[in-house]
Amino acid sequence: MKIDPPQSRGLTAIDGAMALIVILLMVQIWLLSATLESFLAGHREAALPGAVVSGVLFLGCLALYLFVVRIDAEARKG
């Protein structure tokens, strides 16, 4: 059995956090011009619920990114 050393397992981690990150960023823009698109077709109903989920991707890319400053950080001193 092969254990890897704390460094590797980080970017193991960042990694999947980065892809994660693009994902939530790709699902956001898609949400974005689709609730843009129907508020301008005059559909205003779906501006607030388009822009809360926006904010909620939000939220999830950021702690994703602090996620991965923190195992970057502890990468770097172990």
Second form
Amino acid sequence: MKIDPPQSRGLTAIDGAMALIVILLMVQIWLLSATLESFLAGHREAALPGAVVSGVLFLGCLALYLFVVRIDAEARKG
Amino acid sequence: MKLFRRPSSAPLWQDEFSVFTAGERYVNRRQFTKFLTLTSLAMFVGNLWILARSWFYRAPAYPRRVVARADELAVGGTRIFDYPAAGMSCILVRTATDSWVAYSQKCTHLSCAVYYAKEQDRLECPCHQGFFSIADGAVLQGPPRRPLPRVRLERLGGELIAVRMEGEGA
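The form predicted together with its partner chain is what I need now, so please give it after the form predicted alone.
Following is the full complex, with the preceding chain placed first.
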């Protein structure tokens, strides 16, 4: 099915946001793994920075999700 | 999901097929993005859990316990003992005439029991070929990423006494 240009632009924006979320998520998974390894090795001082950075990454993902929701709503409206 | 429809609402088919084909591309992407964001939330909660564990961590009180007599083992000999509690196996190795080392026997990869390979002079995990240095418990090879927790020993007269664990996680 042919998609008109504005819709196509919306899809491109959503795809870009999704790609960014995937990258943030990969970093977050690595961060959790590294923090856990560090914690299990007895280095408890890494837990706080790990949690802070993970929170920032989550907020980034949330912002991108809200962006996707907004684009979706606009596309449905017209 | 709505259980009852209001009489004045849209036709029934719109309830069952509420999204047009063109809109479906958006819905799929939005749902997948939601899934990714929830996964991100789960990662964050995991980090918060580690933070909470580290805040409420209390260092255990290690008992002093005689693990062997100094002359009991020949050079290269080993002995298994429980420390700091029953069921927590550790391995004592006499590495030289006047040198003894002890480590937790639990591999830091998947908790298999490590053993002392005398010919290679290292501790080996038979499950996934993880090798540890006998000098300090550091990882030499294999999937483990953390060194073996070390049992600090003191020699008092003719006895070897375990006094605490080092490098042990919470």
